[in-house]
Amino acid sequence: MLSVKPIMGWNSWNTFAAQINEKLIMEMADAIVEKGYLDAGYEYIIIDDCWARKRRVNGKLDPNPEKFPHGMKYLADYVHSKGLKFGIYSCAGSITCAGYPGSYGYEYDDAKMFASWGVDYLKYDFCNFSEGGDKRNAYLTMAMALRNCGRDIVFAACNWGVGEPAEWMRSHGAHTYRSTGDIRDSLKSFTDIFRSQYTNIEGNAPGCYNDLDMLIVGMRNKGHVGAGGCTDEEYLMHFAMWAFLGSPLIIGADIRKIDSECAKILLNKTLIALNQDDECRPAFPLRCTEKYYTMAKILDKGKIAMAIFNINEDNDWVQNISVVFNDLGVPSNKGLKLRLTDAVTGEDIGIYEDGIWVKVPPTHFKIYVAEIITEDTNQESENQ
């Protein structure tokens, strides 16, 4: 099965948009390996829009020879030689979002071409699609084309939420699907996406995940989607939200230039582990308002995680937020307690009974991984 767990990798769009070329992609492949991102799980290098030129008379689509003089197979081979996987972009419309040829009417031809190049991942956009067209059939057609192209290729559908894709993208063959507009490098952008999607992830499971769009961590207001930038704490909360909700984790910043603080965020082992947990269960809401959100997520080996996100921007609004353990399926009348570990720092917070109260400043969060402690567990600990 493809996309057993949420995809992790890097995409060119957020920073570079049309300013892409062979040398750049090779340098990104080098950097993702040399800087430890591959070891952390980031394995896909994805070229977004603007790579192609016009179709030939016979319908064949070629890469722009000025940008990619050796062709895409050469580039895919280089990416594969680094232990990485290679991704590319197309569109369900006749023209891509940036005005390049789309795959409408050429789905099976393009799928076979992508396979011959060694493509492992296809991002499939939705620009310039006929108003009267059947969007579900358009994605189904490419899904079937990829399944019959002779190569395993992850199908990353991107239709920005048109026609409630969470209701049909899994059944129509997508491995991931975008159901929001494009992210920008700002607090408002990623919190708006979180607000719109935190209840829209119940279908997340091996084989298909709701993609909340690319990560902005490390962009520092540079590149194509720069919109003011974020503080380190805001970038950390953004990454934690995406990890907790089970979104694909696709870096959008220039990997060669990500500073140490943002690299630390993107390489956080515990947050990545929440995203890549073996059970791959979606998170669920506990108590959510416009100001703060408490959520939980069942994990492998009997553990459960709880998250508290305070997205209020008022600097005076420090919120004292509670999580009641009954809401986590852990009733206190059975002698059950929870040992809590901070998911960011790895710190052992201690053993709690009934619930926990946490002070969370504005635009901050807390995530704890909880292990159930029974009376038998306590007795074993005392005897050791």
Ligand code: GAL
Given for the second form:
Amino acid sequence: MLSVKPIMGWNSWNTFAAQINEKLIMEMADAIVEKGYLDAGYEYIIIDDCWARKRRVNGKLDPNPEKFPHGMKYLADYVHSKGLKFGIYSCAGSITCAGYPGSYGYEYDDAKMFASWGVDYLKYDFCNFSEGGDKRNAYLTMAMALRNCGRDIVFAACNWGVGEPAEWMRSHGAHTYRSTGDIRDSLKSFTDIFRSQYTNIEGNAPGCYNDLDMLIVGMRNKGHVGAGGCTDEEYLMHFAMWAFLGSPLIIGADIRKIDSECAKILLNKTLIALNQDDECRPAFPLRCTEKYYTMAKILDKGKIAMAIFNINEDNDWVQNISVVFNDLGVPSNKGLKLRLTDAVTGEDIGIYEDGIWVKVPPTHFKIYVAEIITEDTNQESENQ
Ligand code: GAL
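Please give the corresponding structure for the form predicted in complex with ligand GAL, as opposed to the form predicted alone shown earlier.
Every chain and every other molecule in the complex is listed next, the one we just looked at coming first.
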């Protein structure tokens, strides 16, 4: 099965848009390995829109020879030689969003071509799709074409949430599906996406995940989707949200230039572990208001994570926010206690009963991983 866990990788769009070429992609492949991102799980190097020749030649899709002089097989081989996987982009309409040829009517031809190049992932956009056309069938057709092209290719649908994809993309063969318009490099943009999707992830499970769009961590307002940039704390919260909600984690910044603070965020082992947990369960909401959101997520080995996101921007609004353990299926009248670990620092913060009340300043969050203390372990820690 493909996409057993949320896909991790890098995509060219957020930073580079049309400014892509062979050398850049190779440098990104080098950097993702050298800087430890592959070891952390980021495996896919994905070229977004603007790679193709403007017109099809002999009915075939062709890379722009000025940008990709040795062709796509050459580049895919290079990416594979680094232990990485290679992704590319097309569109369900006849023309992509940036004006390059799309796959409408050519789904089976293009899928075969992608397979012959060694493509492992296809992002499939939705621009210029004929009004009144059957959008579900368009995605199904490419899903079937990919399944019959002779190579395992992840099918990453991207129709920006049109027609409630959470209700049909999994059954129509997508391995990931974009559910919103494009992210921008700002607090407002990623919190808007969070608000619109935190209740829309129940279908996340091996084989298909809701894709909240590429990460902006590390962009620092440079590149195509720049919109003011974020503070370090905001980037950390954005990453924690995407990890907690089980979104694919696709870096959008220039990997060669990500600063150390943002590299620390993207490489945070405990947050990545939440995203890649073996149970592959979606998170669910506990108590949510317009200002803060508390959520939980069952983890492997009987653990459960709880998250408190304060996305209110009013600086005076520092709140004591609680998570009641009864809401996690851990009733205190049974004498059950939880040992909590901070999911950002990995620090053991101790044993709690009934619930936890924490001060969370605006645009900050807390995530704890909780483990039930059995009588034996309880005894042990009391004796210490
Ligand atoms: C948009 C898509 C972006 C990017 C762009 C390329 O529709 O949401 O992520 O792929 O097209 O033109």
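Bear in mind that the values here come from a model prediction, so they are computed numbers and not experimental data. Between two forms, the rigid core is the largest collection of C-alphas that superpose within 1.5 Å. Numbering follows the first chain given and starts at 1.
Relative to the superposed core, K35 shifts its CA atom by less than 2 Å between these two forms. With the core held fixed between these two forms, R56 has its Cα displaced by at least 2 Å.
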